[in-house]
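Take a look at this one chain, the form predicted alone, written out in structure tokens.
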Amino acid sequence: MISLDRLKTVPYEKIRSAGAVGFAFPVYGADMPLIVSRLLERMDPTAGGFRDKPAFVLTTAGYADAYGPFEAGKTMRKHGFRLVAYVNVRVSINISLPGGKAAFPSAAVMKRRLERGEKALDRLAGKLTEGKRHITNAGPNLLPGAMIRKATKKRQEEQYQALSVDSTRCIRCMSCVRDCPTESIIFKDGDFTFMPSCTACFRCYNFCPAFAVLINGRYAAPEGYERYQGPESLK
């Protein structure tokens, strides 16, 4: 397993030697996160020595999977992969924003979702071992998915411009800088700068111990806007 956090080079050798390559990511705005799409755009199947490499995709979604295997397969083909399996697991959205509370599931609901997810992963592993195709989402809602992607693509790419740090709340622990998966937060001369390489994962917002990360300049009090720090954080 390779985490995309700070992956500097395309792992061509591992791709060539693998029987199948898996991509696991949360669905953002009915699309793959920028950190994943940027990796795929860097791939050159010819230079990497692979073509039509079997690939499987595991996604998570908070509400509904409007991405689906049709879009995943199209993207995979473009970059030298052949989609053989696709599974989506419903978990939770990852953020509550100022101006609108997020509908986080309860701990009991999340427990049931995770149990269903584990069964789905077991089935996926069994089918891959047997060499069988396994597509669990036939790709409904293609039109809504396309509309969501079109509406949110620019917003995701520009999300870094909406992020800032409240210097009066910040305790200078540097966890946001240290833990950013794309190294997109820079602290220099007493100021924080968010870079265009941001993938809009909201890790900085959710895990800041002082709740000092702002979105569009607005502070979201934790009493009204819960931070999502994984399934175990839900009450």
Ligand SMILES: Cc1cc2nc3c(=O)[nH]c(=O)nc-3n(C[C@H](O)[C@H](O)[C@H](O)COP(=O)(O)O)c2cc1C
The other form holds:
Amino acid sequence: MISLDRLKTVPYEKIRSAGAVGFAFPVYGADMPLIVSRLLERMDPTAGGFRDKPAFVLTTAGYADAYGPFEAGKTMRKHGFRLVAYVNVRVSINISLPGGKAAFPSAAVMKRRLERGEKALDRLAGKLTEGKRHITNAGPNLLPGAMIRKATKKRQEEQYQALSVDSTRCIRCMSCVRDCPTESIIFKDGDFTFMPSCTACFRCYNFCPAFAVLINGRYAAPEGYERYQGPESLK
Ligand SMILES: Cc1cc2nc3c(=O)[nH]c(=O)nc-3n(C[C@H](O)[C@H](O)[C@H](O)COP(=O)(O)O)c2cc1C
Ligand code: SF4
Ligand code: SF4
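Complement to the form predicted alone: the form predicted together with this ligand:
Let's see the whole complex now, leading with the same chain.
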């Protein structure tokens, strides 16, 4: 397994030698996160020595999967892969924005979702081992997905412009800089700069111990708006 965090070069050798390649990512705006689509854009199947390589896609979603196998299949084809399996697992939304209450599931609901997810993964592994296609989650109809993608893509690309740090609250622990999956936070001469390479994952916002990361100059007070820090953080 290769994490896309800080992946510098396309792992062509691994792709070439694998029987099938899997892509696992959270659905953002009924689409792949930018970190995944940007990697695919950099891939050249001809230079990489693969064409029609079998691929499976595993996605997670907070509410509902408006991405789905049709869109995944199209994207895979465009980049030299052939979709052989698609599975979506519902987990939790990961943002609580100032002014909007996030509906996090309870720990009990999350436990059920994860159990369901594990079973779905077992089924996926079984089918892949048998060499069978396994396309699930026909999903909601394609129109909402297309509309959501159109409405949110630009916002995700411009997310870095909305982020800033409240220097009065920041304790200079630098965990945001260290843990940003795309190395998009630069700290220089006492100032934080967010770069266009940001993938809009909200890790910096959700994990800042001082709640100092702002979105559009605002932050959600932790007393009223919890931060999602993975399934274990739910009560
Ligand atoms: C920018 C952004 C866009 C998102 N768009 C969607 C969406 O369109 N549909 C949805 O169900 N969840 C959406 N989510 C929620 C994530 O899909 C969800 O939190 C994620 O799957 C959690 O999985 P993880 O814990 O593996 O990151 C979005 C989250 C972010 C940060
Ligand atoms: S994680 Fe928060 S407190 Fe730590 S350096 Fe970043 S903004 Fe400051
Ligand atoms: S939202 Fe924050 S942690 Fe995530 S990529 Fe952008 S700058 Fe990095």
